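Single chain ahead, written as structure tokens, the form predicted alone.
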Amino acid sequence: MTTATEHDALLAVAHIAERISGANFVDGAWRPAASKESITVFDPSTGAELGEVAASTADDVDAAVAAARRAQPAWAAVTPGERSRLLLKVATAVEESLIELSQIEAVDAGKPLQVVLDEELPGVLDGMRFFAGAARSLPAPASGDYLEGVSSVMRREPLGVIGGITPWNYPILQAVAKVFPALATGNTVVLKPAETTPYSTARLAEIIGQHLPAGVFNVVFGTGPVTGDALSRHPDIAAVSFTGSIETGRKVGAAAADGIKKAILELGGNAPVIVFDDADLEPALDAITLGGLYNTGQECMAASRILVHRSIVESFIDGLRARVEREKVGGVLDPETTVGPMNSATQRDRVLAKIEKRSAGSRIVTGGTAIEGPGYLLAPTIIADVEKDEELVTEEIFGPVFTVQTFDTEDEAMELANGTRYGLAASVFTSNVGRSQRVQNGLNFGTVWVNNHLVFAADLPVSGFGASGVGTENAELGLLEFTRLKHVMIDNR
């Protein structure tokens, strides 16, 4: 039997799917795409078809970029205070549509509805309001007379038209992290959402379009190799902001470099979680379980690669197993679900293939298999005794999987933690203040948590070291990514 909540959520998705079928959001309205090809979108909880979106071509990207370019000078001329006021109106409208947007995001991306409604979208709202306000007072070097007879004035200016490419694991959150700082600083935007999760971004576009001038924000649907590539290469795009895998990020970065434009790349992660023998184990286990299973582990900062002091490893594994096996895996509209489906059959099969290729000496403590029934469900998994050089350890898993390694000394823990090409996030659990200071100083990751994991907010920066990215998202530094500094020198003699 379908509940009222399930009916409302599926109806909300059906309505937006119908409105955007075969169209892109360009110049303030849904307009038919030049391409007649389409991409089918599926419900991760059931495998059922949700609808189709346009498989846009370079011509569709041209139309969206042209609209954004026409709108940009007038939008840049709007005062920061007025841009802030308009963006705050968008945030209020989003808050008024919070239930509907949460329903669409949950069904589309495969996330438990209550988690989206209670945790994720309130954070997104906070981000909208932060960016809207923070752009009113951007920093710059002080103006002054640095040369005799010459006054120097520093100006922060928008870059122009920004291309955004968002991932399927956080459709709205990542859209806001790119769109709002870009708009707040006077840029216009053309955004391409992931192929499997178009609908919450589409609804967001409608809301933005009700409050901002036509052409300021545009959305083009399509594939990465065609639509994303055309957006990254477009000569009228001033910068590209991309979140996704390292492999795709390389292609985006290369395409942007070919046009001598800026690329902001937030790429994959493989976060080490170091648990010392003096850690307060119960709260540590709680934080690690949440950090590894949030969004079904489809999180670039997930607490998936765990390094535990040998003296406590069995107690740690027992505690983690007990917590993992209490989780309820199921469809996103079931109020009892705590771990939803994988986003797609492809992603589920990719994770299962990694588990299958595990080293001979490793052991599955729990999980390790798909769950029979509708949707793309995968049992939360713990794999112990893994080797430091096997794929499960060296590469991002992006699923509800924990690997457990042991160490004996602090130096060994640091070597294992830093033994990766990724540098996005890490965490350390210890009650020793001196050790926590030494370890966090030595970890080569852009974000390090001490006695916690997966905690962030819009006013805190996210930066990837190593192969995990270039540039910064969120916070004041994230706003500055979408600006250029102009130095004006005035002869005052």
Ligand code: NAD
Given for the second form:
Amino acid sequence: MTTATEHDALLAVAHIAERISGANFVDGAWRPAASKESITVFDPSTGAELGEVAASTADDVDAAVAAARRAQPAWAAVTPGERSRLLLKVATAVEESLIELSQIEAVDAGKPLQVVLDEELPGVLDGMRFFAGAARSLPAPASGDYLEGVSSVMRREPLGVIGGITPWNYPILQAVAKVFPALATGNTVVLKPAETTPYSTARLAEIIGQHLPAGVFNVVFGTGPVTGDALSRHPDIAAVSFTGSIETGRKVGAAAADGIKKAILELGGNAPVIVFDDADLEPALDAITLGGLYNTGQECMAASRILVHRSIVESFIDGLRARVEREKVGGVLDPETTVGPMNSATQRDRVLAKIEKRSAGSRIVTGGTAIEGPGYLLAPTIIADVEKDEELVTEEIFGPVFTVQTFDTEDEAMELANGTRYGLAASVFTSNVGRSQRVQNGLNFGTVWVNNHLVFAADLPVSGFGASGVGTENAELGLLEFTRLKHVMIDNR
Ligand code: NAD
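In place of the form predicted alone, the structure of the form predicted together with this ligand is requested.
Full complex below, order starting with the chain above.
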């Protein structure tokens, strides 16, 4: 029997699923897609069908980009203050729909409802308000007379139409991280959400549509290879902002380069977590458990690759195991659940295949298997004694899995941590101030936490070093990504 909460949440998804079936959000309304093909969307907690969305073609992308292009000059002409006021109205409307949006996101993406309500959506709202305000005071070199007889004026302008492509692990958060800085700086947007998680973006589009001019924000549903590809190589897109895997990022970057367009790429990670013997172990274990299991480990910055000083490794593993085994894995509408399902059967099987391929000398401390359904459940897993060059260590796992390696010296810890193509995030746990300074200086990662992991604010930049990406999201730099600087020189003699 379903509870009232379950009933409400499933109803919220059913309603949006019905409204958007076979359609795209173009020019301020749901409009039938030219494509008659569709993608079936499943509930990760039960495996049940939630609905179908259009598998849009290049013609559908054309229609959305054309709408965004028509709307862009007028939107760019709106003053920053007025754009900010309108975006803040959107944020207020999102706040008023917080429960409904959280229900949609929880069910569709497979996230415990309470976590979405208490943490993710408040973070999304804060991001909206940050971008809306910060775009009113963008930096530029000072205008002035740098040569005799001429005056120089700097103009910071929008790029034009932005193509956005988002992944399934944080559908609404990633949508806002692209859409709000782009809109706040005077661009218009066409966004393609991931195949398995269309619904929160769809609801966001409806809310935006009630407050912003038609065509300013458009959504096309579809597959990566067809819809995403058509968007990233569309001639009328000025830039593409993509979050997803390295492999897809390479394709999106190549498509953009083909048209001499900017690509902002936020790609995968494989965060090392260095735990020294002088770390305050109990709070470190709490932070690492949360950092590794948040969003069922489907997190590009997840605390997955643990490097522990040899002298404390057994007590570390015991403490991690105790915490991991306390977690309650289950459906997202069960209030007891702390770790939700994997987003899709494909993702669960991908992670299981990686665990299966582990080196002969490694040992599973806990977990390592799927949990009997319904839903795509995977037991939180700790694998110790892994090799530094095996796939579980060198590649992103993207599931609730910790690997544990040991080190003897600070230099060895740094070498193991930096021994990866990824450069998104890392953390170090130590009570020695000098050591924390030395280690964070030497780490090749865009975000380094000291005595913490997985803490964010929209005011602070996220940049992938190495193969983890190009460009910045969040913070002032994230807004500047969607602008260009024009120098106007005026002869004043
Ligand atoms: P993915 O690369 O398969 O898909 C991401 C998006 O790209 C989806 O919308 C997909 O439809 C689209 N896509 C697929 N092929 C495409 C193509 N040829 N052209 C254009 N678009 C295409 O990744 P995923 O499995 O959906 O997401 C997980 C990945 O995202 C992980 O590697 C994770 O680390 C990464 N991620 C990174 C960040 C970050 O900020 N760096 C945040 C979240 C997720």
